[in-house]
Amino acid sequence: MDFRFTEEQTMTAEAVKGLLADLCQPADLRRLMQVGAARDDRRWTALTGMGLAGALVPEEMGGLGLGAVDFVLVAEACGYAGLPEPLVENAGISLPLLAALAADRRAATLLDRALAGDVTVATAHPANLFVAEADNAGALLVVRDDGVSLLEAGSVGLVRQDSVDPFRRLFTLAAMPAAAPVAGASDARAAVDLAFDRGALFTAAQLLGIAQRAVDLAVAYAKERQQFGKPIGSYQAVKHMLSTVQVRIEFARPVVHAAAAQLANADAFSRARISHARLAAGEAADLACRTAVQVHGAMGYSWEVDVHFFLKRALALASWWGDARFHRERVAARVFDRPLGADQTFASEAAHD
């Protein structure tokens, strides 16, 4: 078997990459800090105009009909450049949902409006404490016991809570119109429970890219920082604590494009897989973070140095769809309730069932 990125996945995932390093930097972070502003108008045009907000809609709705392996490279891109706007939220989680409840009309008018970039949709999982991003959103999905309902943003009353991470703007809502939901629990569940694995994946993979960018930034500096007259990163102990972090995150790396591989199984297997690579990018991006600020010394503590930009977003993806905690109990279950073995390594519940 090849495992492989096709060519079509890596170039997608380059051009992502080149855009965010042309107009994603921390000097453009910071000019958003010192305005106050949520995201910058010029790159979020420069993203949607790539067709990105549809890249996991089906092509007969109007997306590119990419999968998750599609994706994931993309969320990894994302994370690499702290990437305020939230594409991962709007392209990867919530218009995918949106697209499986479209039976409904009004949620098939608001994909149309959606993917012509007029809108984004933020979801309001039972996941989540708060909901990211409601406050800029044209509508939103939220998920209740009787289903999802789609409700306009101003319809809804926001609270703003406070995040360690200055760009994540999240919300709880004080107040909600009563709708009729576009889906009943029943109907809803597979896509409810989709939503929330895809959130999982998502995650793990910005926080692969966290980690990377981290490690990138505290060599870069380990490179240039001299101390008696010779850089810090010729000592042996600056390059172990460097070294052990990058294997840690190419230990992640794979099992997070694996559980992209397998999302669209939606059993007790993917589902461990995808709760695995959260764990693992999640410890990744931990230390890696944690390093990068060891290794700027004091100033690594101020908000000066670069690293805090992925530091504070890494702490604030910590219990995003899901916290260590839920995903260990999830790949318990896998362990100690399903066969393991060789034979086992891709193992789906149609094929072993």
Given for the second form:
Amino acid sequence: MDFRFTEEQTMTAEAVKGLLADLCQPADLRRLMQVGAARDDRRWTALTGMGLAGALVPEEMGGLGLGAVDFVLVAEACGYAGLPEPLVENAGISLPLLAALAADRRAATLLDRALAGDVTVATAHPANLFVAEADNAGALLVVRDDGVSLLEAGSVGLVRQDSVDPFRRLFTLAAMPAAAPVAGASDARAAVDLAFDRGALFTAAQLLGIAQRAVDLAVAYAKERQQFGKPIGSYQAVKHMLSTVQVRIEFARPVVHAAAAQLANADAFSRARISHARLAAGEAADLACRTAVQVHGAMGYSWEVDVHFFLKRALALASWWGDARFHRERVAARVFDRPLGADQTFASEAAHD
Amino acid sequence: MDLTYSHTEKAFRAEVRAWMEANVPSAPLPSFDASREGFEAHRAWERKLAEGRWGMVTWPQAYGGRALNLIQWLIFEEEYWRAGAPLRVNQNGIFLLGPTLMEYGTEEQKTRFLSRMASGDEIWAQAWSEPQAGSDLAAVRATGRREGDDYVLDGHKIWSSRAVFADWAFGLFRTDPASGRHKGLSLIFFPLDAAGVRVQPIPQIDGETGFAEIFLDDVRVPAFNRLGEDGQGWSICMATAGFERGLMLRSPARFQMAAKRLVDLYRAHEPECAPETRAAVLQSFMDAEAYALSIHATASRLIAGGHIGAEASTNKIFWSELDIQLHRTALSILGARAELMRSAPAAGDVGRWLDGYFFSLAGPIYAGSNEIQKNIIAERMLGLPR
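Switch from the form predicted on its own, shown above, to the form predicted in complex with its partner chain and output its structure.
Once more the chain from above appears, this time first in line as the rest of the complex follows.
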């Protein structure tokens, strides 16, 4: 039992954080928003240059062969920065799914192009009402009842669904062309389920990052803004609001990290933990963003202050890869159908056999 | 990150489980706060634990421990709570003073106090608060006057848990009369049966006398009883409080077992329960899990040489609030019977939920009120100005 990240994992996350601190500040977001673009090429090139696209793809297929624990801190950093580009969806979800289906030649070819950074891949999963970044993707992985299909860009009509988050590019598929699946439903089930769990987990990690960013923005403002001759952050009313949020964050974080460590178990225990992580991080982000608006006062309601970027992203991710009700039911399935007690914290189906 | 147990850890769990199954009393002991009889029954249990070298597994073998790490301590606690073993009457000693003694005590002090603490021969109370020094602990007025090799203690301490029946207390005294606030304070031990000590029980919300006032009138103790340097009392107390809030006072197993009982209660009453009750039950489970995971993360960090910082304050807020919500949910499941004493003919399965609920209300107050903890988080974690 050792609940710590390795030095290497921490260093990778620090490198991504550093890069995003340089290239993904709110001023950068505003510039991108003004020109109506979805990606900043310089930033995306820098991120893919780190080899992150293949982070979760096995080494023998040309990836880095990392696991969810390695990637979870990266996803957190993406949330913290409010990253517009689809690093989490592409590298965290689509490419490992594609790798799992690479017995199919079309999938293997697409994987090579995606690992080279030529294209991104978007995933259309029944858990999500929309497909994110479908217009910029080189191909779509479409999960349906009969299996997983692969659609090249341009082969399917896309209907843009405007999101309140200026960097969420959402689409519905106009009409589904007939396409032979790259994997049938039963062959793809485990990979598709794992893709969903990665989606939920890395969304939780992003929400955790968003929550901390909202607190940090509010703290910075509360130190500067003076009223009654003192910084407003010296008043207990303000301190206690922010401390309350930080407590929520502190008790969402270990759940997110444990969920990453247990993801590969793919059982009722690990799924409940992922869902718990989603719920806890989602609530922390919701409270953090609302509190950040309040601490900023009227400025918090303005377009000028950056809080709204994170408020909107938290709102957008609240029902992404499963809504609260779905995730609560996965927790319920663990609570009501599996053993409970203090010795069950790290339980798994394998350990019970 | 490896969230599985090693063979050694599994074997240790099996060893604890077997010992608990063989030794935990089949019927609950009478409360240690209600009578001398209950207190002594708990002392006897502490002695039995010590015979099995289970008194404090993290302590060095020389003081009755097993020199195990904090993950193994958590395994011990999980099995302890799983077995329904008695509450630790000496928690002020073994969980609070013990670790502090280990860090600040001299070899002679450790030899004198730790073994008898681990064995239950000496049960400890904490004597920090005063009528005018609660959240503002640095306003302590009780004095320790140096006379040769002795200190002469005077003052009025209050809210001392276990002091009614305990043997010793560790108190905060102003040893430099010219000093103010955090400076000039020392941590000094005194026997509760020493000449000049008068203990006045205070009935609690539940009618039991879990805490007391202590009046000290020219109480003479040797300077040997001072922990750390003269004037170092405040920083030692803060280190103790960090351990208290951060780790040892409330082991996660306590809340996980309570959540398990809550789920059982919910199952027995499911048809009568509203949907929001179900959601609240699930939330209690998740909160207890989140606390357990957080403590395992902290334990791993401490094993690797880390220290407890201001996050101790987040722990204290989280467990005290989850404890209240958990008990409120249980009372809502019991509905109209929630107010019944166990003796009522219609009590049915009301169990100890009401006692637990009242006790949970003390959680945000003791070990430093949650409002003070929020100030600590704001100032030391978030860096907001004082």
